[in-house]
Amino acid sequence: MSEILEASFVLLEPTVNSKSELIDAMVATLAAAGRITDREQLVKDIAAREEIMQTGLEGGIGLPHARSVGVREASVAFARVSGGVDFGAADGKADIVFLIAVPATSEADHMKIIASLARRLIHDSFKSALRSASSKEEIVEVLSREVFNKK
């Protein structure tokens, strides 16, 4: 199996006006390594998801995800977004953002992923150091070490 983050999901800064922009963005970036097979399906999922609830959380993060037929391998796309993009949060727009991706059978290995997620995101160190990451390959270390459990 590939690894579930690599840098070239990573988005720093893209140039996005609205939810929307960034959901196709990011899609685009699983989409071009091959871990979608319908694009199109996916992206109506996350949106199908956001409707049922929006996944912006407190702390400028957004997280949109869905399990879906369109993907062929778990995946996660990152974006750090200036100026923020609206996913329905409370305390205002999110300038990090996760999109999880993961095949409709894959309930486990959805719900670990929000979960391991969930539990660095409390940290304002974890926060701050993808705030800082100054390259695609550092957010990817970053991740890696604290999300996933690789070293």
Given for the second form:
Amino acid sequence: MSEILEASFVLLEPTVNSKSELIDAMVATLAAAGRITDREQLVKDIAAREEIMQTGLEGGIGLPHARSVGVREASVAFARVSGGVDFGAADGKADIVFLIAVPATSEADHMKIIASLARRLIHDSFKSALRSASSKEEIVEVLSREVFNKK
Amino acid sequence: MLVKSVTVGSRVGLHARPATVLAESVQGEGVEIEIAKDGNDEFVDASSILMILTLGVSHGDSVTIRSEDATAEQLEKIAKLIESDLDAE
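What would you give as the form predicted in complex with the partner chain, now that the form predicted alone is on the page?
So here's everything in the complex, that chain up top.
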């Protein structure tokens, strides 16, 4: 099985002007790696979720996500946007964004990914490691060690 | 201390919209309410979406809520919310 997160799914300071532009850019990284079968469908499913309720969390986090028939394999894309993008959190914009895309059939994976991310995101040291990382590889290293491929 | 055990009614479990609705409702009550997944006695602040997400609660799981300063009515209100399908559109 492939890794849930690869360096090519990481965007550092992309030039985006809105939440939907950011989501498009993040989904594009997954599409380029063949992780999704229907890019439009995934974007639509994520947007539908955001419309029901935005996914901003306290502390500068955005967590757009969807279970979608457009997804081949559970994947997580990451973006750091220092200027911040509004995900509707009460305490302001998000500068750390995780986009979680899982196949429509894997509800358990979905929960597991979100819960394990949340358990790390409550620690400031984890967030500051993501904020200070200087390369995509460093981001992957932090996330692999702390969240996704913990042995 | 008031304590109450409830079964999660939301089909998707307590994340996304249900977690947000729950956290906002607890904030709205203006009292401190904590929540834990049964079998794991780590109570977290139920007014924080992020803390609720850390529990990884699925549909049908039992959770316990507790509070030092909520009234029985307030706790009941939150319990009802958890039991309902908050993700129904």
